[in-house]
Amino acid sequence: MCGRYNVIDDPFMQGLMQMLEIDASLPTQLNIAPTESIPVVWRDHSGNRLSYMRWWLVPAWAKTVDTRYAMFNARSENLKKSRVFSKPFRKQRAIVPASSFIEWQQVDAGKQAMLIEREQAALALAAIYEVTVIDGQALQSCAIVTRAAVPEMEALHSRMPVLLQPSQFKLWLDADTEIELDFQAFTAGLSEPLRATPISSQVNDSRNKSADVIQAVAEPETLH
């Protein structure tokens, strides 16, 4: 799953935004949690666009914003058959730029928060979005697409966000192209190593947005 992530305004994030053809810098946001407003890249007839969307998808037919059902993640295996996710998967795919994401590993003492990142690049997380009209106002919302964890990640968590490669950006954002469930990003192994770093338990409180939340408490491990 993906329940927290970070955006850091650094050269890696700036390089990703250039690859996404977005002429904008993203301000640093730490310990981002579901229901918050997040930067999302999507495409229309004029090209790639950047919008801030609610991270918790609201179905197109909803009359109110509801958090009874966990819709901040969308399982890749269910995208075609889900009543909520099937239309966005066909026509409203997006990318969530991220510097890192957080998973909680089960250990003897409980759960240890782990910061997952690439060593020399930002992450492009596959997402889908919806536009819902509530009380006459259009609300854009999104869900991050997840998949079964690659073997290198299984010890940390059974699920992980779908990580897109630059060669897949155009296809993923193209609403005129249908993507099947055997899409390589849903099934492939790691294209490059990830780094997993144990971090402070302060991250457990989503209200904590200080830099301390991503402070390492032990040496990182390279997943490859």
Given for the second form:
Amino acid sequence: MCGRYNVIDDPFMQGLMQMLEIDASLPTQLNIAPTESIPVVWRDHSGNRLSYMRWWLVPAWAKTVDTRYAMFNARSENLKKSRVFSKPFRKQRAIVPASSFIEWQQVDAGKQAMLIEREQAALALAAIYEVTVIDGQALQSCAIVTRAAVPEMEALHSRMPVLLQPSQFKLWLDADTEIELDFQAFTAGLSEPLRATPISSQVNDSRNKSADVIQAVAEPETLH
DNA sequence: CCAGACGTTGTT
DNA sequence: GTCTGG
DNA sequence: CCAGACGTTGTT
DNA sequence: GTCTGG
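Having looked at the form predicted on its own, could you now put up the form predicted together with the DNA?
Below is the whole assembly, all chains and molecules, this chain first.
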């Protein structure tokens, strides 16, 4: 999973942007949902670049934008064989900077939203992007790559976004490098603990962009 | 060879 | 139940 | 991802 | 763009 996340303009995010060699800060965006426009770091011959892309990948051949298929995530296990994902996986890999992401944990009472974050750093989510000509206009769109949850997170949810370490940034963004399905980040354990905080159900409504959406409703738990 | 169709995730 | 919008 | 809307015919 | 069918 990874169907909702946050960007917060704080020192952790600024530090991540610096590591990504992007000379810009990202404005705070809370409760970002699929189909919204999100900041994405990708690489071309001139170096790393920042673009805003539609968070819902549009296939290269599509003539229109639609949401019939769930393309805001891309399973890492399927990147190579999928007709939609194979070219982006080979040549169009990207990083989505995130302060935290949201998981809904199934509990007896229903679903509890959990905010997942690192304690002392922002997150680099692995992504792929595509460029599609729609009505004569080039549209950039992207999907966040997912993987099986690490054991520490399984109780919360069975899937999670692929988290990249700074040492992997260059390799992942380099279009000339071939990445295989056994890429470390698809299967690695946690390099640092994650913190999971139960938050208000106000986050459920993607139209709610107020600070209330990251309000804790119980004590955080450290996953390690 | 060309024509024409094709795309997905997470959850139950 | 299924599709659309954010 | 979740929330919220969604339907039809025959007739004027 | 890439695969399948003829």
